[in-house]
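Presented as structure tokens, the chain that follows is alone, the form predicted alone.
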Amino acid sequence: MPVNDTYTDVLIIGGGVVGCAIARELSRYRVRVALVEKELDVGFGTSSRNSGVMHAGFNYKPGSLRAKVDVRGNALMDDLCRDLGLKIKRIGKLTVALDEADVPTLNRLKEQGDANGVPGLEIIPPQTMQKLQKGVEGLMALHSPSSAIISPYALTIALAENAAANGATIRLGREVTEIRRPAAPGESFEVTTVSAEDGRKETFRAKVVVNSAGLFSDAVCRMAGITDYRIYPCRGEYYVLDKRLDGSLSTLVYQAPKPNAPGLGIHLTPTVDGNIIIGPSAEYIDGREDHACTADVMAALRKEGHDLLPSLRMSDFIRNFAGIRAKQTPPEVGGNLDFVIEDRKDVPGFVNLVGIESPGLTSAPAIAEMVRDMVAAHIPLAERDDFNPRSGRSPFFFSELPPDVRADMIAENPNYGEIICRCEQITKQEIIDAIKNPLGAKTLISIKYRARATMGRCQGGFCLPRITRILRDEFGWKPENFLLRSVRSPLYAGHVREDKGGDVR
């Protein structure tokens, strides 16, 4: 099979939130930037399967990379979300001491946070805790006002689409299979990719390669001849609660973390779109893409949810999902190692990111700045005069706009007057805009992450047939075109009947 060659200055491997943030940051400069992602859209891995929390930075050892990029990334988020048209809510966080054994932990976290430069940290008594979140119990809590929530998949998509709008090349459905290091100084890396859709090969020739492959970063290292690292996948399972409970939580509430725990424990997290999430659990697993939800963990999450929010009903649990952390520590060790963000001296031009788990979402824009400076050591970076940091999109869905604005939009475009997703009140035009996304992503999950269709209480029971009809009638899709998330997940095998007018059903 013939191999196409693509020449670029910088090749980023991995379309998670960090890789997309790097692509956007480098698109500010007069360099050729390409990003390859093995899935059919960006953010299909860990970047979309988490709590969506912007961490403040007090959980990490002073002087560590995790602390540095978390605090910096948190500080960058308000301007970034404004430019990209995203919601961010600075609702703060309570880390609660449930008993006397947790009190030293709170004191240690505050000392760490103060050393890291986290603003506004304060240990508060129960009466102050109650003012911030009614019903929360504990001896005391560490309050971090800079903690926030955001949509993780919306951020990842917005970063990628803005990078593409500024000239970056985004190649979806392209898995890296081989990396050839430069044979001599001044020569390029040769990175071979294979298309998930048709098996065609494409070789990228790049002066700098950035390994941002997340759970597969150690595999990419080995392709480049680096054997220093191993990733241990650790799965966290979640429940999603109905929007009936919107407003039940006014701040983030976490229990004080336990020593050597692989995560920060199970908690309730409000989302920017009105749902509440329960989780995550933490379980080391063998498969790096095993996103199964298990009966035992789901039962434990339901119990935990009832304990934390007694008003919960069984009917409030509308969906579950799982995400996987890219941990560098094996199960028998637990805990966490620092992020690896390095410009390899033994492989010049190979910028290596390994073990970027939590707080990777918060840290993404700060990591992008670090990588930019590493790239600049190999390629001159001249700023572009025409870089546009703004996406031009509104952070609000149509249903969230004022009535007079909605009326004007319907008068101008009747598609805004037709509801496709009843639960989330998503209109036909919003579905069409999601289908016509700048990256060309064409899976149902791609539409879901852009328009929130199928995310409501009925989980697609009402809107999926209507989305199917739009794709068939207005975009000419055939049954084999309909994919849930990959070429391995077709939605339809064909038609079941043909009506008298020749239309297929």
Given for the second form:
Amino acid sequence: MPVNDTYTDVLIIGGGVVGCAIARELSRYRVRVALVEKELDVGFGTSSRNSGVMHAGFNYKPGSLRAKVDVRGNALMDDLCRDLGLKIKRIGKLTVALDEADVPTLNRLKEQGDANGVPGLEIIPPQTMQKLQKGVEGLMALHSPSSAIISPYALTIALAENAAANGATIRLGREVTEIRRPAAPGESFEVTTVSAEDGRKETFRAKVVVNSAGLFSDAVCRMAGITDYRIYPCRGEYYVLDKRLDGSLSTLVYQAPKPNAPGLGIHLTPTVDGNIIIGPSAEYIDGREDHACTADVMAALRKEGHDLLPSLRMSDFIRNFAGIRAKQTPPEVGGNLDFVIEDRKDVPGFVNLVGIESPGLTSAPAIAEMVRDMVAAHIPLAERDDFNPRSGRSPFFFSELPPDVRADMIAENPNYGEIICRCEQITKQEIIDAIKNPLGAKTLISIKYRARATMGRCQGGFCLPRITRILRDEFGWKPENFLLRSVRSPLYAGHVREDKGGDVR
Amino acid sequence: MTLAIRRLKACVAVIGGGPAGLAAAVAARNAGCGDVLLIERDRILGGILNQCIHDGFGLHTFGEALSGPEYAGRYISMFRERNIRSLEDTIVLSLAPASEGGLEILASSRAGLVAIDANAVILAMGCRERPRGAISIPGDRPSGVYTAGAAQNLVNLENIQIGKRVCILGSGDIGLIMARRMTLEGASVESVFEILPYSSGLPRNIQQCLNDYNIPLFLSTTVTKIHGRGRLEGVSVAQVGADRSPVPETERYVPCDTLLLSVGLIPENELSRMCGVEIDPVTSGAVVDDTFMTSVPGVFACGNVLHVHDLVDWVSVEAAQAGAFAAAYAAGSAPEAGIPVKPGDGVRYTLPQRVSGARDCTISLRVGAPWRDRSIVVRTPGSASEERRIIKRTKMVRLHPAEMIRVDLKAADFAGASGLEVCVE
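Please supply the corresponding structure for the form predicted in complex with its partner chain (the preceding block corresponds to the form predicted alone).
All chains and molecules follow, beginning with the one already shown.
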């Protein structure tokens, strides 16, 4: 079978938030950029499976890469969200000392944060804590006003779509299977990929390869002959709560961290769209794609939820999910190592990102700037004069607009008047926009991440048949075209009965 | 609001055009209200009955076994004969008491937004299915896990075959009906699992949908894990102990590509809550009086949005009463209902929660567990100043949580009581 060849200047491996931020950053320049992602959409891994918190940056050692890219990324986020049409809520965070033993931790975090350049850190007494979040208890708290929430999958998708709009090539459903280093200086990498859909190979020839493969970054390293790294997957499970509880949290509340904990502990996090999530747990596992939820952790999360939010009812739990941290330390060591962001001297042109776990989401735009500078050492980067940083999209869903604006929009386009997803009040036009996404992603989860349909309290019971009808009647989909997430997850088995013709139906 | 929002007025507005809404609208019209408006989110009237193509509807109301669409058709005819106004393909977005009295509905359709001022509103939105997340089944999240009603819609209305090797969790009626439907459509239905020690479906459905097709029902058994990263590959199931938690040593693996969930229905009361209607934590529906008026004056509720019914016939009966009372309210009669009705021993809930004593009424109730040869007793609760008094005693050969029980009371028998209590004896 002939192998398709694609020539590019920079090839990015991995369409998580970091890879997509890099693609978008490089799309500012006159350089050919391609991104390959093994899943059928961007952000299907860890980037969509986290708390959606923009960390302020006081948890990381001064001088570390994590401190640097987190604080910088956090500062970039307002402009980025404005340009891409995304919600960001600067709700701040309280890191609470429950007892005397936690007080030195708070003081250390405050000093560390100040050294890292985190704005506005303050240690506050219980009365002030109560003003920020009713009912919160503790001796004192570190308040970080720059902590914020965003939608992690919306950010990842918007970065990729804006990169594509500015000329970057985003190739979904292509898994990298082999990397050949340049045979001689000045020659290209040859990166072989295989299509998830039809098994066809495509080779990318690139001067620079960026490894942003997240949980698989060590495997990609090995393909390039780098054996220094090993990823230890560490799973975090979550519950999603009904929007009924929207407004119960006005700020983020975390307990003071314990030494060597693999994460920042279980907490309640409001999402920008009005749900609350409980989690994450932390459990080292073998599988890098084992997103299962487990009975014991689920029970622990439910208990934690009831403790933290006494008004919680069983019916408020609407969904579970799990994400996996790409840790560089095995369970017996625990804690975190610093991010690896390197321009490999031993493999010239190989820009390597390893162990980008928390705070990777916050750091993504700052990591993209660093990677840009590394790329510039190999390829001259000249700014394009036609780069458009804006997505032109509204951060709001149709249902969030005032009634008179909605009425005018329906008069222009009746599809806005037809509600398809009852729980989230998502309109037919929003479903159509999601299906017609510029990346060409066509799974049900792709529609969900773009339009919120199936994300509400009925979890698709109402809208799945309606979405199916739209895709069949207006886009000509056959039952076999409906995939939940991957080619291995078909939704339907076919038709119940065939149309055999005849005159009387 | 701008001119772009159309304004309508109605004496009685009915939200939902399923069996409850249709019967309520017809009854309101029969009671003399000339200005009834029904709002339905689907393209056609009939609600969930349209996907219920099996028969067995209407035995009480019409004395014959009809299919769901046929049963709906009878009421749609009555509705049309009376020239009652309806807005199809229109979904209600919000409901609130209007500042100048009455109620305001905001609804959306392809024709635009419409604001409706109504003297009285009848809530008839029905219920929705409890999804996987609400019962917290551990494991992977593959494709192939559907709620039974969504599956019924896809198979019966959209000509979509959802899978070939099926397990069903929950023995509610929709799950039982779908066991038969999937079998008839060529799928192999492996088993039905029920966490309770008894089925929550009607006995006739156990016989006609499972036994007749040799589909095994495993009681006190639940799904403990879902397997499959892509499409569903199988489920782990285990027997449960008295506390309903799985017994690990009984766990076994059942291969299947489809899991249907029939694990309960939740009255769809988002609009009711938005409007400030008090909700009963047991029924998850509104607290109502014997005219089916909720805690918000002028807002009435009936059908599955009020409490989940076993038979559509009782939905129609209840909705017809609610419709007539709503019409009377809209015409200016304000009911008083001061006698609280409470569930006693063995009874899960009673409805209405308040009665007046001024008129005869029917108490609907469900028992908490299966019983044989017991009585349903309606009595006054008794206190230091008032002796306990039996209002009515009804002998029952068989009592089952799956079946709704209706007890008719004569006003003369309980007028002046300080309260009523219903229990199993």
